[in-house]
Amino acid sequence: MDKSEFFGRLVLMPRDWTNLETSFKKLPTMQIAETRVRCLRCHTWHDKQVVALPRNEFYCSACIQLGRVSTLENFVTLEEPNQFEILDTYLTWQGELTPSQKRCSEEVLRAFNLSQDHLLWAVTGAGKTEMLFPGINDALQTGKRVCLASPRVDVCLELFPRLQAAFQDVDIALLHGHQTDPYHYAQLTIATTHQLLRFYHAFDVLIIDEVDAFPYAQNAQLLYATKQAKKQTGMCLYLTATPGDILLKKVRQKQLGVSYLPQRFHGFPLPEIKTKLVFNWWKKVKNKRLPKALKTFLTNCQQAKRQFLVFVPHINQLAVVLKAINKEFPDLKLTTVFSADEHRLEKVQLMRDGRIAGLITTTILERGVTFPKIDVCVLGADDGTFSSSALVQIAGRVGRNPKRPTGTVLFICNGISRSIKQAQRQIKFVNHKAKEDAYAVSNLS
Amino acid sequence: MQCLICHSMIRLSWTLSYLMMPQRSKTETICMACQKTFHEIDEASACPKCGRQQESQNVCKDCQKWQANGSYYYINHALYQYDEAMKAYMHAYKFQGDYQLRHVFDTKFSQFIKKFAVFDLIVALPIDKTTWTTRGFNQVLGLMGDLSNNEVLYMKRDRDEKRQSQKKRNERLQTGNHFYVDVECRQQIENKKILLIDDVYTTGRTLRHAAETLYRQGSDRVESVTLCR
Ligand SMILES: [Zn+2]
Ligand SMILES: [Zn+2]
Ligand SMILES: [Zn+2]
């Protein structure tokens, strides 16, 4: 195993592994208590019944797609020394950015500068990558290890040939769970959020892509990977368009720095989200009817030709909305997809290439699958499933295209929710501080 | 409860079956979808030497080539087809090391067992100590839940495998089998029926091994009983 490999990562070897070099270090894997266990690598408590090995042992079962941790083991670890190459060039990106990404850019190149932790705040479809160029072409010059993660594969994915593209000379590593590649150490890394679990004390700035892409729970796991991840004496940003309450009470209580780019690039604001309370609507639509608002909600884009998509909670209720409309609206073409659907890529397509009049689904497909010109109808927005995240990320996928930058946000539910409160106070204050100068950095409250 | 494998949460309700079974629905841990993946074994259609799953019940090629090599009784009891869902299950089990997963089957594997009364001895195949150091348990004698094993079938270290060219002659022609019998075992061996306990018969290599093994330090009788085939 290469030296290279222990920088600033949390390497598994048998407890008995010695080394003559003393900069080694090793790390327990586990700490235990009376009755449980702690993972310290994920950070989770186990009952010591339900996770011991034979022998008195013990082991991990909630990181175990990482290589499994176990008493069995130490972490061996090398302190991260930044050893890198230094090239003539990083940056080869040519494009421009627009004044207020430049101003949200220099903000973030900033707060790399001082180490200090940063919300960026862009709506949906801003540029947030590009807005990244530059901060980080001044960390690499400046011999820093930098970090780009997100909790999904598929951003990732998107994110490594774009990088790749921008920063031609820089070796990029990009690990996820799906791969093969052995682990190899560079100056930039694209990873999941999963694999920060692996890293210690690595990263001099680390960037956490769609931080609130998941529940609360996770959250705060999630936060945890990114205080080991990154060097005592490192920085992290934040990027989202849609910050939960831990992040807004930090930006609040002046902990993390924050940067707006409320705009769209066309300059339209979000279009606001209008509630209609139908009590029992999932009852009316087992028994084939529709909410009235939701029948007016469908005339109008049949009359105008406009698509749609109706979001609804779970998967079981797909078939059952689908015969419902059906039944009052013989004539719309439209079908169901979900995230696990066999078929999803080809109903997108359809949908896409304007052969169906809408869909309903429980997801809101890959970031990137954008319909120019839609309405959206989400039923049930009440239900727990929806954070109000993902009602935010919902109501963006309506308005996109500078040709109609408008459009009908429609939510059918029995009660107005927290997440939806919440869901509707953002849009509105992003709105606001759209329309107030861009330029001023204020504060929350 | 949550599912073992697929961690959704096994729905208790509260049908017929569960309030005359009460016990049995408690000891259910993975869900309803995940059992159906596995399959069971359909004696009246398996090989009668292995255990394996096929049309009919003849003797199935590869223990015809057994047969025609070997020379002294064995046959092996298979209770799950080795399939896909089960290769599966043996991955996270086995090779990523999550213990917990032995209790999928534990319950049932070891009523399978019992079945087989008529066995003097009990035996599990054992693992090598460079197994107990990284994986850290024997999956055979996890997955046979509070049956007891009777510890008289040891495996070779893997650094004894040079002094391989050392031995006699005779020893030598056993190549690959890295079975012995410790001395202070053999009267307990002796002329007894030993019904021996492994994870998966795939080739079939190991457990005649450890057969063999135990015939030549005389025991009467040895048979296998293995999770999946
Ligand atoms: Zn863990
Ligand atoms: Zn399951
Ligand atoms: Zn056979």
Given for the second form:
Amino acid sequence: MDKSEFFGRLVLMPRDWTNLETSFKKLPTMQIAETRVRCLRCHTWHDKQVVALPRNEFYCSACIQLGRVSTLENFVTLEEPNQFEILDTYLTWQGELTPSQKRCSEEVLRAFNLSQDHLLWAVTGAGKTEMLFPGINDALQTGKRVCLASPRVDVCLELFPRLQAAFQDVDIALLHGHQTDPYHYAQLTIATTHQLLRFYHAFDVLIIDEVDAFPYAQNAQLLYATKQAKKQTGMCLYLTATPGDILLKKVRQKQLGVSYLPQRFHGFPLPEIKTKLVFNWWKKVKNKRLPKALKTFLTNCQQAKRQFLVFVPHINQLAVVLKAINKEFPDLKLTTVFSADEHRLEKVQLMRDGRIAGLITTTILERGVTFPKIDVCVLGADDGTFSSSALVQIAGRVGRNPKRPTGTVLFICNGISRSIKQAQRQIKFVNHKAKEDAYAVSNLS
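Given the form predicted together with its partner chain, state the structure of the form predicted alone.
If you are looking for partners or other molecules, they are not here, because only the chain is given.
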């Protein structure tokens, strides 16, 4: 048994353990009330009748994918000892930050040192990950345990090689639901937010990327996991381009520090949204006829040999759109992808490797995944599935590479919805703000 596997973790106590060493802490798995029980891993309340087991025992159905928790069992944990070898420096990244990035990076580092919760609010393509490097390096040098968590596994898979390249001498743990490698103790961890449910007062610095993204946003289970995973003396850094009302309220009430950056790292503005009204576009696609605007978009991408993403509102539309495109463009190599797709990770990697021309996707790829030099089209952008923040994030996939800082963002819709208008206004606002003040004031009073 390797004790490090229990450091700052909630581990179900093996049933053959009869005597615990004094260093281990034994914790209950469930709180039992008169008519309800609450899981002490995910904090979910259940009606007793719904989750009853034989012999008046109960289990949690909400986090069962992490292993069944029941009143028959206990958790065991060991206090996080920060048992790390300290190096002179950990950062091997040789890049340079812009003045605006450097200002935000210094503010983040200060928040790490003071253990104060902080919000890094920066437009898509601002270089948020690189802005974290000095702060992470300082935290590691001072023996702190650091976790960078994201709601999306695709984002974790993209962050992992980037942090490996930036911190080449650091052992980094990667944790997500598709993982086959066994868990190991590490000073720097990259994890999906669901994996935080396995931790208990582990991290001195907990960074939540894409904090407004599904399934993290307004998910009580994951918000509780965040609180439980960080140490009582630890801090949280929230990263987003589109903060929600709850975070902004905390900023206004001075409960949360903030660094604001409305400019991309290469200095070019965000590509603005172009809309094309196509009434009954879905009826046409079902008849294997492409709207003229979509046909022109795909033709331009094919001729320029540019990759593209085509977003649709609903999973059942993916195959229909693929067939219609294949009929008009038989030479285009493309496929579909969605959250429950068993081959999702492989398909995204095909796109990264340039082995396919494009992906037809749901909102699963709206954020956190970077493909260089792509264009984007959204079919049915006026559908209620697409919030204004989702549309901003989708538009933000374009123009992220300094070698092609521009690109096409095309919304095909039956009408101009409120969300589309808000997304257009927000992009125009941040572009204006970036022009007006290149150094972006952090004081949002």
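Under this definition, the rigid core comprises the largest set of C-alpha atoms superposing within 1.5 Å between the forms. From a predicted model like this one, the values you see are computed outputs, not experimental measurements. Residue numbers count along the first chain shown, from 1.
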**Core-superposed C-alpha of S61 shifting 2 Å or more between these two forms** = no
**Message:** Taking the rigid core as the reference frame, tell me whether P291 has a CA displacement of 2 angstroms or more between these two forms.
**Reply:** yes
**Prompt:** After the core is overlaid between these two forms, has the C-alpha of Q232 moved by 2 angstroms or more?
**Reply:** no
